[in-house]
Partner chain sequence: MCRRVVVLRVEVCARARERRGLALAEAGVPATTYRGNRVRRSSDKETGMIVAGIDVGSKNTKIVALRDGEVAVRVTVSSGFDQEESARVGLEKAAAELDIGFDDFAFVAATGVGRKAIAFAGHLLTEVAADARGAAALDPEARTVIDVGADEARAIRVDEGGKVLDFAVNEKCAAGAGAFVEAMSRALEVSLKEFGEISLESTESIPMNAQCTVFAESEVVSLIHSNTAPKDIARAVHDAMAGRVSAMVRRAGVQGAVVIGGGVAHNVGFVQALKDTLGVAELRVLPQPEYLGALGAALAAADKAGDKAGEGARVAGEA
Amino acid sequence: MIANYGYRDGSGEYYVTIDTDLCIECEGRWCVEACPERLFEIARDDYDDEVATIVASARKLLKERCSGCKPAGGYGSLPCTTACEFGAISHSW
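Which structure does this chain take on its own in the form predicted together with the partner chain, if you write just that chain?
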């Protein structure tokens, strides 16, 4: 499943996309540790697979919670997308 967590508001579009089919093979679960804001967690999804998700309390706050990794002057690699060996994580902004 391709899960898009986040939102679009007047200021823009803020989605973190997780390809959960890739999570199924993952044993390292590096995303959980890599995120300085602890936005990722591993949970059993509706089809009983253990996959990465964004913690529910952060889903409406991605613009704010991710701001530490995204300075206005531009940013390089993100800890979460870099940590995921399977390339399952991407950001829309």
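Form predicted alone, following the form predicted together with the partner chain:
The following holds one chain only.
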């Protein structure tokens, strides 16, 4: 299942997408530790699998909260996507 967390406003679309079919394969949950903003958490999905999600209180603030990890923040690649060895995480912007 593809889970999209985020929002759309007048300036664009800001979604973190997690492919839960890939995410359930991960035992390390490295995305949780890799995110300097602590936006990821592990929760049970509708199928009772433990998968990464975005913290509910941050879902409408992703543009601001993720901006420090974008190239303008000095990163060459996003820590969360780099940490995810299964390629389950992507950003829409």
